[in-house]
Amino acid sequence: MEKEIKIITKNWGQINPNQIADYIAVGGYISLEKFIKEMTPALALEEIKLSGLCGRGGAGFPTGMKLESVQKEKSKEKYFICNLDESEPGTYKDRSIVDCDPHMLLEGIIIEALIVGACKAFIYVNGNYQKQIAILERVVGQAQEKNFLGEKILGSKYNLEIEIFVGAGAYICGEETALINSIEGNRGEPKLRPPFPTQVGLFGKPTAVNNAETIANIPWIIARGGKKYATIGSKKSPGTKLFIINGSVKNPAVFEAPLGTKLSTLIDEYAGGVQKGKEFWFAQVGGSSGRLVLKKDLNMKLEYDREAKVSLGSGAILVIDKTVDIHELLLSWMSFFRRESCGKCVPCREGTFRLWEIAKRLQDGEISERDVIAIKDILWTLNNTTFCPLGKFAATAFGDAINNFQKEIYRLSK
């Protein structure tokens, strides 16, 4: 295993996450103090740009570029939103941050909000996460008592209010424009862009939206510098990543590893390899919307690169062995996407439903030649005509399975 580097998980299991005193004792809120006493928002932004940090929610957009877009807007009213919706099956990295080190996340939120010039920040939390909501309410109160939040933070000119907004648990609300719609009290549906949220976002004002894992990197970058952060991981995507490894492995868990780590290393060294007595079949990388990786491709490096064959996405890795029923897996994927399609556009609303119907027939062994032809048409439609990426996500794993496992799926004889 490569030399262990811990940025986000360094305090996990070492401190009581519910006590602000424990976080302060290990250097917590020093980055916020440094920002307020030694830096300007422009200087702090420069450090984030130097770091090369990109979004950890799935898209991998450069964090510094997004913050800069909001910072340079002249509006007197701006907002910052922490995206903690995390509604994809098998993905629980953001919840783990809240469970194990919530003050690190809160410190990152405060710094980023002040960098862009926001006086109000929201933490958008999936409504199913009652435990995490209670933790966040507690730590926000503790931070206010210590004057890390509120008016004239640490005796400075900065003011910031943080509101915890509880969403309804919809997967589509992980998309930032749908998330903004939800906070505004509208249906959780994506908006047409441009304008982008960085110019016209929450309540029509410039808004920065970052994933919780992305934000948790900020205190480290401010404390140690962007150049040092850029030396970790790969050149294309610096830093570490939280990988959630589940399925047929010996030690399923959340692991922090440098970006650019090989998939085989994550499975064999971090997660302990495939369970005894089971044979590796394929791995799904990036959650339910992720690509399927066969044994021959396990040496690929996982990083945020638009030219990569496999998108890293949320960092969830599901390891599948040969005892798994591929029909159950297909039905599971399509049950999720059919349920979570917001219904705004016909191709996604109808396409996910039709694939779900076909997946049920595949499971029952009632597939027809007409269905085989329809699958190709539906997958093309989802990939090319939907309003937002959810349709494309719904088609990804299903399409890979059809391309690679026709014999098993269609129950063809050898």
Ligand SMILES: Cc1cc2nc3c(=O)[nH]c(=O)nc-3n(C[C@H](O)[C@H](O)[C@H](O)COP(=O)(O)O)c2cc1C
Contents of the next structure:
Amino acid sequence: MEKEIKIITKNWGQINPNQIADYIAVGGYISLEKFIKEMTPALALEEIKLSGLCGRGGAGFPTGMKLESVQKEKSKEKYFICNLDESEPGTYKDRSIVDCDPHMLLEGIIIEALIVGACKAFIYVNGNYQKQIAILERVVGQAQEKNFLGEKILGSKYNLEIEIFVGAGAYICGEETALINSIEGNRGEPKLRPPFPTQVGLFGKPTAVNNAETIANIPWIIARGGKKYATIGSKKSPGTKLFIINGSVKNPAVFEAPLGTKLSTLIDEYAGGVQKGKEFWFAQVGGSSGRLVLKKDLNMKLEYDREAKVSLGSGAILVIDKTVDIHELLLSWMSFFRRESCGKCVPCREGTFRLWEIAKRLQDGEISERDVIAIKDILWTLNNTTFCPLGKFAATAFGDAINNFQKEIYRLSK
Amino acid sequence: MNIKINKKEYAAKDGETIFVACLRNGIKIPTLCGTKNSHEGVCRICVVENNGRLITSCNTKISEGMEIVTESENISKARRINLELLWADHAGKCVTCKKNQKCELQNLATEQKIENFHFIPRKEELTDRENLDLLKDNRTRVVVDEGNACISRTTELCVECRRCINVCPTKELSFNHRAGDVVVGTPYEKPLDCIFCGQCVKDCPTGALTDKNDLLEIIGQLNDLKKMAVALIDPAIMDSVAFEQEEITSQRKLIATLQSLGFEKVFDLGFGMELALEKMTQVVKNSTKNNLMLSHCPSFNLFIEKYYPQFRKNIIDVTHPDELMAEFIKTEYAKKEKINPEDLMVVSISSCVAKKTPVKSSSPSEISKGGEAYFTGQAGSPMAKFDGVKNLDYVITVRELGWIIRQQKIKFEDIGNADFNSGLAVKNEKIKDIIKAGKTAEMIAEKLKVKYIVADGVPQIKNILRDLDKGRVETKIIEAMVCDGGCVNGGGQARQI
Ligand SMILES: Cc1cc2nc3c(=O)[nH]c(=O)nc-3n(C[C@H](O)[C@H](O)[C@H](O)COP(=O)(O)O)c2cc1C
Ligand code: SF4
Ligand code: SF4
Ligand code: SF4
Ligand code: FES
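Now the other one: the form predicted in complex with the named molecule, given that the block above is the form predicted on its own.
Time for the whole complex; same chain goes first.
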């Protein structure tokens, strides 16, 4: 294994996450102090742009650019939102951040909110994360007491209020415009864009939404500089990433590894390889919306790259061995999307419903010629005509499976 | 700004959508969920290609450098698949559906030449035993609502286009549940209890929302030799009847059509409007109070009952023209013509859905409980006596008239022109425009030399009522009509596509 670089997990297991003093003792809130005493929002933004940090919520959008567009907006009322909806099956990295080092996340939120000039920051938490909600409430209180939050932060002119907003745990509410709808009290479904939230966001005001993991990188960047951060990981997307490795591996867990690490390294070295007596079949990279990677492609580097065939998504890796029933897998994916589609647009609402029906028939081995054509049609329309990316997500793994494992899925003899 | 549509250069206006730019230049793109006022982008039927990528034309604004293609293999494919999926989200019961031949879903399927339906309708009872076993847990729950006097709802035929949600001025309807389980309906699936303006029925592309009536019963009475059928024509419907039935190009043609349907007498509702105007003028003249509200829009009366009950007493107690005229017909006219009122069936063909609510209901919630007539019997009310005879037997909308015409297979080649029957003539032809366009208050005010305010559409009405509530305005009469622009845009009119 390469020399370990730890940014996000450096305090995990080392400090008591419930004690703000513990976090301060290991250099916590130094970045906030540095930002307040030595920097301007413009300077801090410069560091983030230099770092090359890009979003860890799935799309990999450059964080500096996003913050810049909100910072530029003239509005008096702006918002910053930490996206902690995390409802991708098998993904629990953001939850782990809250469990192990919540103050680091909070410090990141405060700095980013001040950079964009937000009057208020929201933490949008998945409603199933009851324990994490309690932790967040506690740490926000602690930070308030220390005046890292609230009015005239550390004696400066900055004010910031943080609200923990508990969502209902819908997958679509992780999508930023649906998330905004949800906070506004509307139905949790995506909004048309443009306009983008950076211009017309929460309550119609400029809003920056970042994933929790993205935010957790900020204190490090402010403390040590963007240039230094840019040397870590891959050229295209610097830094480290939390990978959640599940399935038929020896040690399923969350690991922090530099971006650009090979998939085989993650599976074999970080997660201890495939379980004894089992044979690797394929891996799904990026959660339930992720693509399937076969043995021959295990050498691929995992990084955020718009051109890459396999998108990293949230960083979840599911390792599937040959004993797994592909039909069960297909049905579990489609049960998820058939439930989590918001129901707004026709191809996704109806398409996921029909694919789920067909997946049940596939499991029972009762599929007809009509279904085979329907699968192709639905995957196509999901890929090309849905309102938001969820439709495409629903088609990704299912489509890869149909393309690669026809024989098994259709129970063909050859 | 210049854009290319189908390889030709066009000048487009800043801020307009691709759909509008195309339409302005004579290129029609099929739509389902999009209407003039809302573009939610949910049906994905209006897709076009921009530089090779599929985008929805109804809600994408044009921008410099766009190269739009409106017909291609991929576009047809997208429309076909999405329509097939949508078709199966709907119980294909065309033969018995009130919207048959007038259904936009049906039309789209025909236009797009959908021949092969891959999916089994998920909202329909299945008869095929094999499919039933296979799919019994794949049925979607259907919500049927017959709990009011005006509108029938069944989600069996709903394609979740949201037009009704977007058009409703009081936001009664919503998108409930998620994914394949979505149901468009009322919160907690309570029976619809609204102001019954009917705009949602007008906008619904399918038969999910329809006018409530027992049309077969009406046809039965039309064919009944003992019955004398009388039709009242609301002048406002002349603006839309041709959209329902293109052969009806004039009022005289309409009268002849009604006669061939079995209406022995056809009268102009203008007569009833004059009655109403007279009575309202009288009430206003005799009242010392200010801020009197004219009462000929039943939706407005319901709106007050439901949302601003503090103004209940401001509404003057005169019912709508249709009812007044029907009362006149069943009493004085019947007496004069020596007809037994019980043998009369008076049908008003109306631009209004709310007129189906029984006259002078005690409260909107009672209306929503059933179709029975309730009379308040308030002292001094012209409607106080309820002698058991229903004056106005039916109110049918333009859409329902169309349905009856189609059902009766009227042959328009054989239909000529005819005039109104004599006996209940309108004194002043101008009355028709006055009432349908909301100028009643103006007319009364001129006569009595008093001040007045007019409002149409719920937003305007709310503004005025808020001002009244705060004591910011003081006037003699207020005329309010719930539908934007008054009865010409009433909920009972045919939709102009
Ligand atoms: C269907 C869908 C679900 C999403 N779920 C999440 C989520 O649970 N958490 C998250 O951070 N981002 C999620 N996203 C991405 C967000 O829309 C958004 O891009 C992200 O929060 C931006 O933060 P980042 O730039 O830090 O990645 C989702 C996107 C889509 C389309
Ligand atoms: S693709 Fe359509 S139905 Fe699916 S989640 Fe997005 S907007 Fe909702
Ligand atoms: S009748 Fe009018 S008020 Fe009632 S639901 Fe339809 S649009 Fe809304
Ligand atoms: S009831 Fe009609 S208008 Fe409303 S969503 Fe359903 S199909 Fe559309
Ligand atoms: S009309 Fe454009 S998406 Fe429905």
